[in-house]
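Starting off, we have a lone chain in the form predicted on its own, written out as structure tokens.
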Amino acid sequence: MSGNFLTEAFCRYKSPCYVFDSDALLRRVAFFKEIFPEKVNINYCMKANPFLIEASLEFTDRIEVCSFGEFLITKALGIPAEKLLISGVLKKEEDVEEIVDHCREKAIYTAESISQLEELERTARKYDICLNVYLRLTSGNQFGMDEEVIIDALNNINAYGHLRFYGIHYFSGTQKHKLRIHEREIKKLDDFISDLEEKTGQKVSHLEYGSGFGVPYFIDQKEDATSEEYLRDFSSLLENMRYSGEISIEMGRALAFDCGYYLTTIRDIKTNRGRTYAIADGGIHQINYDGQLRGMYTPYLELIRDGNIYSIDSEGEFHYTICGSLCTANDIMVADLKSQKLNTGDTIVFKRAGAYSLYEGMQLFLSHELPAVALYSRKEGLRLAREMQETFMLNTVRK
């Protein structure tokens, strides 16, 4: 079970709330570092959970920033510019101006189009600096550029006198559970790098690869893509590449998913047409698991009752549908929970909620509150990262 810090968080911050375990994140990073080849760096994608970026700083190479708002978070926290990878499919002129003014040549930048290359060149020329730039290779969607476009850009590299070609960036998607997908992508990258170097004379010294490792959220799922056996096979694919430069593996979900908890309290229990519903004060606007559909799959859960934490008795004789507080029939967090008898006032702990789970919901729907966020580490104990915030004012016409 998860320990006393969850019951302490519930007492301090009430329900609903989130708790993120910084120590768990560091254990995840150490796990990957122990398996990956020495030449492989680990970058943390902050979009998975911005509340964990400070904890990740010491043990990851860089923080991937995918929006101007994310950049402002790193700036507010005083994150050093040399720790930032400035990414994102959209880079507005005014945003690039402010980011480059702050980070200068210390950060690394990505270009997802020729117009982004041109914008980075204009801004770097203004400050008379030289920026390190990844060119992002598309996987066949709106992100990045075709192979031919990247090769043409590098053959015209003299047009970008204030940019330094840093390497290739590639990410095709998330929740990959099959090694053959990684094998196919790594071969594609290896072949493309060889072709690029032959056709342009440019040496690729860095490869930024978004692995998209799949993770198990539900109790009937096995850990595959983040198991030691899988990761050793993945590492062998990297070691067998013809490409000999530096590799950075970009991860968010695989690092943070097991570092978070969402606490929501049952406020009402009723039976309609033979089905028992437990109504909680949270809902799907505050907790989302990738692949979940109207609570069809049961996530990892625990129970807080009378200041103590208990396992859910999956052999219990009671069946509940755990619903949230939204006025929609879709607000089902667990469709069929088999457990011990539940009571109003019991708090359900949703585990493995550290990555994306709090961001992918419709948090402004019905103007419910934004839950408090707490961080935990053994060294610092519990600390409040964000107070509970009302949202009604964001949905109110200004007078």
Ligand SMILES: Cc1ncc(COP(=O)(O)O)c(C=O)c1O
Second form
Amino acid sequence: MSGNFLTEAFCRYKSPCYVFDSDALLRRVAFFKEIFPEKVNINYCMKANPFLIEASLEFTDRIEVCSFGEFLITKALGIPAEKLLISGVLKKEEDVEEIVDHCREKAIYTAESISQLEELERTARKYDICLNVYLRLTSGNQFGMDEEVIIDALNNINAYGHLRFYGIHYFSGTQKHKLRIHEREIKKLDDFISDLEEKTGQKVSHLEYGSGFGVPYFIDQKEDATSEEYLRDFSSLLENMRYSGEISIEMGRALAFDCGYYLTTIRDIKTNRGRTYAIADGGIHQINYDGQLRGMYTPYLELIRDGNIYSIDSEGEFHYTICGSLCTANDIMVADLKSQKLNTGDTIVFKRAGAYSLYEGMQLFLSHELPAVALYSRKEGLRLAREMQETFMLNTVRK
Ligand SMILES: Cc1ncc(COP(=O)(O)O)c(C=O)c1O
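Now show me the form predicted in complex with the named molecule; what you just gave was the form predicted on its own.
Expanding to the full complex; the earlier chain stays at the top.
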């Protein structure tokens, strides 16, 4: 089999590295747009993968920004404030000040508590502007506010002369694989919106709903929540709501998971007590699949050897435990890989590593490097987004 952009990335950026295919992100957005009702917007949660925000700009409606650090990324890239939804369970006074100073009335803001509302009001008053604010409804955890708190706030809206009630924001969790969960949430939102409108006289014109669609990471895992059939049923649920305002579906994982590849090279192979271990130069500090447990599940993999890319021969007669380079017996990326014979120098490509994967490991453990990150698109080819970074200095006492 011949090489492709992954073999090229390996050649240029070495191992370990990540490659994100921005065309794949656009294909995902197009797939959702094609199925969702026309009135539905698609917003990209950048926490899933900040390297993809520029690619997401053209076809998604907004980017959800969940921390001051994320805001600084959008600012550094010159992302227009009109494209931003500023959220986050903690909004520090000095951060709100800087964000509002930069974004002014162009961005939309969420309030997750009464003190956040007051903070936004204070800052908007200072600049003599009026901010659009979503009120986030809780799902029973530290995020958002109770129904009654939101209703009371809206009945007291005159206290917030520099805020405009924009709508309701709701997100209850990720990796949802069952339509009945979405059905229950959509009904709950629909009932709450009616109740709120009746009790406050306020019209809800926007609903920002983080659907948390589940995605399949492992071989034999079913494609359920992002299958066409599921999404058509999900769309019918939206269409059948009594609520008739605008809807934005906010997603991270379901848009980005499929566009990421993690490349790590096998540097040693040995057999201990009858089990063959392949030791790679990456590890679980650099890659995480939601639901993975000591490599018990096999992700979608490919193999780079001598500049060519090959499928893993799942009928092969060899068994390997693919480990990383951490000093913990938990550093198992695949517990039992059935494949053709592997050699040192072979590079394993972990697929579907586009969302969260790079961010959920313990990257500073053992002072290993942060992998290089490359972006790929057909139009622009490969480009380096981040060089490999040493981390030892972050774990070194300053002299
Ligand atoms: C408020 C909010 N919206 C959306 C998301 C994205 O969830 P997912 O990646 O499952 O689409 C998250 C993830 O944590 C979130 O906190």
